[in-house]
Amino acid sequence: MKDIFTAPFVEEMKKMTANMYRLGWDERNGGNISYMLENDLVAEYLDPTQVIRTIPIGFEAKSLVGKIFIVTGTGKYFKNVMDDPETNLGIIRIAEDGCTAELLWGYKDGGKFTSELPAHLMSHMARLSVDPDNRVVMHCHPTYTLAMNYVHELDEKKFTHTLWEMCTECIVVFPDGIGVLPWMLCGTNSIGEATAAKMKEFRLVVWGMHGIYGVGKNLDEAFGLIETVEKAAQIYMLTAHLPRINTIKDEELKELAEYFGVKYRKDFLNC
């Protein structure tokens, strides 16, 4: 059996915790991941059929029954799961039942996975129903994507084409655009709901006045999404204030996302 602590998937989540807090997205014990393992792969760092405990999840995920996902703890600060991945994360398995799940390895000062598992599960099965590959759920507080929240409404054709606007990227990287929610109780089988129905049509969610949701097949591709919708945001609050002289125009954009070849919402456009 391999060291676990070598394992790349646990590597990976140091890192990209890490850089996460370094940038002031998870203040505290701010945001949450979930990163789906291959079966077989985790198989080389533990034995599946050694479950150091059973936690509820709080809801049935049977279409998730048997997947493996290592996942930060609630409570937890990402600075410290460089120095300390045994407390901070965990790997757990969905039961049977669906209702569970087996602690395969972490959370060793008894701890337990993110508050927002369900809603975590839940934006799993959904992205997984549109696009089998996608494997990761990234929660963060990125702050000029929060301070937009304020000041811009709150409308997913507008909050889109804005950002779409800030960065001749941005329809290239995100041409499903960006789907947004209000504000509502975190930590609750009902944002976890209306989350999931909104992965059904875009990779990334804005929870009004807290944070944004991002999935992608891998932790770099989720990290990038949030990364580059940061970034438009910021330019958007450097300048919002400002007389606007120059913007990409919506038939720039479309030459954009055509030339590219993406699949854009041609309905968050205005030509």
The other form holds:
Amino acid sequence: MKDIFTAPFVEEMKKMTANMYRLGWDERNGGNISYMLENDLVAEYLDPTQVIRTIPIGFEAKSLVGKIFIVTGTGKYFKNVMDDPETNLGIIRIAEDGCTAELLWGYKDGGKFTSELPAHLMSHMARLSVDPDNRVVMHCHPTYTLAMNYVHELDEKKFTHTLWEMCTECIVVFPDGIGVLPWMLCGTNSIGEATAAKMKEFRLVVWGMHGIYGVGKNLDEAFGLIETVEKAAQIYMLTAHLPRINTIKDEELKELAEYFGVKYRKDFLNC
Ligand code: 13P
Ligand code: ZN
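Any chance you could show the form predicted in complex with 1,3-dihydroxyacetonephosphate after that form predicted alone?
And the full complex, kicking off with our chain again.
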């Protein structure tokens, strides 16, 4: 059996959480990540028959039975993952009943997975139904994206359109746009269900006045989506109070999307 502390997925989670912390997107215990792993790869590092303990998940994740995820712990700080991954992360497998998580490694201090597990697992189910390659769900509180929530209408078309205008790359990186939910109580099955419903259509979902979710086939892809939104939101917040002299026009956004051959939300443009 190989040493779990050298596993590529533990390394990736360490580096990603440290990077996100340094960007200021994950103050205190803010943010959470779930990453679906290959069972065969996990078996090189952990004995799959050794379940440390079981934890109820509070809903049914039938289509994820037998799937294994590495998940950040609830109340845990991203800044601490690097030095103590075994306390701040856990590896769970969804049990046969679909309602229980079997802990295979981690949460060493008796802790458990993120309080946002409903939004994560329900989003995994929703994304896998439209994209079988999806593996990662990432949540964080990026500063400018959050600031923008207070001064911009929380309307999917308007929010997406404003961000597309802020950087030339935006419509190419997230042509499918951004889903937006109003403020809702976090950590609940309800916000999980609402997020998952948006995830059938979008790879990015803003939680009004809370943060953002991004997904992808790997950590980089989910991170890159959020990073691009955050950069555009920063440009917006740096310029929103100033007279707008220049802008990327809708015809130019269309030209970009067509040149790069991306399937974009035509209904989010005004031309
Ligand atoms: P957890 O510490 O439970 O992951 O919660 C952090 C968070 O961002 C809640 O939305
Ligand atoms: Zn949050």
